[in-house]
Protein chains: 2
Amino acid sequence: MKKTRKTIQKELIFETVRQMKNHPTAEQLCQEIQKRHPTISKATVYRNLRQLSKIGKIKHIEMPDSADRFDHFTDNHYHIKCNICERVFDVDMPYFDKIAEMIKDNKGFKIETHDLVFKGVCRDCKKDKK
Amino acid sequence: MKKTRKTIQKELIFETVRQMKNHPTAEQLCQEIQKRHPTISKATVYRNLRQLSKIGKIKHIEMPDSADRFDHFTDNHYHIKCNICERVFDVDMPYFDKIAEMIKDNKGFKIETHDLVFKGVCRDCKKDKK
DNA sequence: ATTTATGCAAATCATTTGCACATAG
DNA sequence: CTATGTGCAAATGATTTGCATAAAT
């Protein structure tokens, strides 16, 4: 297995998710850093965003219709996206370990993750709404 | 409110959703179809699945990192995915009206839906790699 | 006759990849 | 020195859209 290195980007890219708390998308991220490093590449922040949450240094939510977002807050935890403002909350549902074991009969599949995303209108769009 | 017209190719793509009980993406129903029908488009196939899903003579999975499925089951119901083969299954887990129920507090976020996928490894595919 | 639908290609959006060059270890 | 990382542009995959034409009501 190949070793990782320790590069101005990546730590720019680490902190910067530590630092947006509004999940952001890849393409949000990269505009962040870029007033900072104008040079970086997205194809860097992909790569970084990709390796920094596979040793689990951040969470990455794979949203079903749209772009995926990145979260500092790597706990078992899930989200919910507005519909209207396109904005992405975390919810308070401590019932991770609970969910797969909710199936009655997964004929012989070896569950290994599950992916949860409520949507709906947020408070705040709702008041716009009138 | 337009209203919907009855087409060779909107009939094509519903019947074949019927048919094809293992949750087809787009491209593979396009597929399909132009077996019978040559001339299909998969602009076509898209409008139809699209129309089809909202007005609930289909339904839409969407899956969060891969093309989207569609299933000839219009009740609630969640899906498993195999990340070897990355066949889609059926899931049996009846807490559809539960889940949403679980979340401690939305913040006055009003739930419209949800969308939940397994992930893991299924019977033969674990058989395979011995 | 009017409006919705089709087929094609081009566009879009999110993400990945090839490659030459840079740089960390 | 050598393997990993970067930046760029091009490629990919899924899906949508513009437009002229066709078909349904």
Contents of the next structure:
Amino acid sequence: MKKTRKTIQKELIFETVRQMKNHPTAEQLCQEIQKRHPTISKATVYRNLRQLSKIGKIKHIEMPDSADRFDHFTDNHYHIKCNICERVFDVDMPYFDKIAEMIKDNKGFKIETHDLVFKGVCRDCKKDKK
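What's the form predicted on its own like, now that we've got the form predicted together with another copy of the chain?
A single chain, with no partners or molecules, comes next.
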């Protein structure tokens, strides 16, 4: 495995993900970082997000119907996305790692992990609808 070096940009990006705590998109991270450091390019942010998630320092959350998100909390856990405001929240429930054993696979896969994203309407958006 190729060792990634510690850079100022990488630390800045990690700290921004950690401070935002709202499962930001790469674009949201770029905007936040460029407020304080306008010389950091989008390419640098995207490249370092990939590297940070690859080494397990942040969690890359794939969103099938919208921009992927990033999380500073890297333990296995689930997320829920509001269909209206598109915010993403952690789900407070145990991670069900035995699910892989329950899947009947006839294609030869060895399941290593899984991600589930629940969808619904958050408390704030429910209030606004009333």
